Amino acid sequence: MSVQRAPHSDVPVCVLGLGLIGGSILRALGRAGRPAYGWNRSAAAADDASAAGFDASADLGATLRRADAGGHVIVVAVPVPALDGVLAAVAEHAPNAWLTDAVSVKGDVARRVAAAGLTGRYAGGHPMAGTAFSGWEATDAALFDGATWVVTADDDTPAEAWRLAASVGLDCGAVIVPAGAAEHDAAVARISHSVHVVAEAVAVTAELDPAAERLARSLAASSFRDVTRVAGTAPSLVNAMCEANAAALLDALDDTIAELVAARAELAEHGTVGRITEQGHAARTRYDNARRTPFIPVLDGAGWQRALREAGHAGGVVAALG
């Protein structure tokens, strides 16, 4: 029988946006016994969350004033195009609340947070979990169990904002990896955003030979399914994510294209793709064998942010707060 652990913080959490990620955060926090409530622009989604037993509203101003009055933690989980409007509302109605987010780019969000005058109470967040589905109906309290949840530790990150952002991820069942915003964006361009673009390309390529298009669909099995899974994500969400990280994604795509060109040349000239299969297999094996090292973060003293970033680089994860 599992034992219910106490939440990592008793500060209530306000989740803005109740789609797949935000709604799953609300569900996971409820499972953990952490006080939480949410807002969604669509009244229908807010009503569905309320009908499921959660505290949800479609009134943004009232929701934010509630968060401000209690000094709660706000988690922004809206699509990138909606960020500026939501952050402006946070600045107007909840300047005394703590702020984090669940957006898959960090540098762009940090710049928007700074433009709204909210940097002094902000630590960025990115749960590395998801599915190809969206909306409240796709939410799952177990979505983040065992997942990695990045919390940014840039030089201007306040210690209390970092602690509270990390507590949200921990109470959702994840482990925390500290990272800088820029290095986060460079990494996810290679292991997430470029993957979306490549998945779209593979899906399109399967239909480019008119003579074999229908047969290709009939024969497609697990390899095609697994490689193209994320191509099932709504294009608007993929566009917003990739375009907000354009510079890092361009570098990643350049390297991906170079690998494919080299593989094609090797096949054309020597009749083999041995180099890329050997190197790809070795890279995947390193991923499979990677080990996480738990550590307790120290959030005081000069340079604590840099120390956390270095620990994250070395494979360290935070599974509990001291």
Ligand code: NAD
The other form holds:
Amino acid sequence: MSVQRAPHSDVPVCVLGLGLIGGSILRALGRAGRPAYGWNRSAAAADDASAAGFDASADLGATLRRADAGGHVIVVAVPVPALDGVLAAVAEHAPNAWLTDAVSVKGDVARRVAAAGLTGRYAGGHPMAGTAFSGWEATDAALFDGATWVVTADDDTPAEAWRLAASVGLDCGAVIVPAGAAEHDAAVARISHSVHVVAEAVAVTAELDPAAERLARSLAASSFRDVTRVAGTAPSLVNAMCEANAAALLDALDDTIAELVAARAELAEHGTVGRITEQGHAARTRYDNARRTPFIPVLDGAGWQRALREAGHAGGVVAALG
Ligand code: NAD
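Return the form predicted in complex with the named molecule of this protein as a structure block, the form predicted on its own having already been given.
Now the full complex is given, and it begins with the chain already shown.
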């Protein structure tokens, strides 16, 4: 029998954007007993969420004034191109609310948050979970169960904003990994954004031999499906996150291309792909064997943000706020 535990905070959560990620956050918070409500630009999705028993509205100003009056925590869960408009509305209607987000890049978002004058209330967030589907109809209360959820700890991150952002991730069933925005972006360029580009390239490559195109499609099985799964994501979402992390993604793609060129040269000159298969297998095994070390975050004293970043680097995860 599972025991319902108390939420990690009782501060209500205001979710902006009820697509796959924001809608799943609203569902997961409801499951955890955390007070939460949401806004969606299209009335249809807000109506669907209301019909499913959630507190949802298509009136952004009214939703934000509610968050402002109560000092609630806002989670922005819209794509990068929609951020500036949403953040301007937050600055106008909810300057007293706390702020986090679920966007897949962190440096770009932090700069937009600063331009809106909201850094003093903000800690960035990124749930490391998702599917290739979009919209309220794809939402799932269990999407974040056991996932990692980055909460940014930069030198200007306010402790209360970090604590509330972490509480949202914890109440969604995730564990928290603290990281700086720039180091987050460098890491996700290699484990997510370049993976999307490589998946698109593999999907395209399968069709490039006209003589074998139809046969290749009918033979494609688990390895093709696994490697190209993320190519099923809406192109506009992939474009938005890759283009907002261009510098780190260029570095990652340079390394991927160098690996492919070296593997091709080894095959052409020596008839083997042995080097990359050994190294790739070893890297994948290290990932499979990686261990997480739970720790309780200390959110005061000089340099607490640096201490959190170091703990995140060392494999530390936050499973409770103490
Ligand atoms: P989605 O398409 O399912 O939902 C997008 C949401 O943003 C919808 O509520 C939509 O109404 C809203 N929106 C779109 N354009 C808007 C605009 N101009 N103004 C106001 N609202 C607008 O997408 P999603 O997968 O939920 O992605 C939302 C965010 O979560 C993105 O920033 C994405 O980077 C991030 N994210 C996605 C995944 C994933 O796997 N899909 C994982 C982690 C984080």
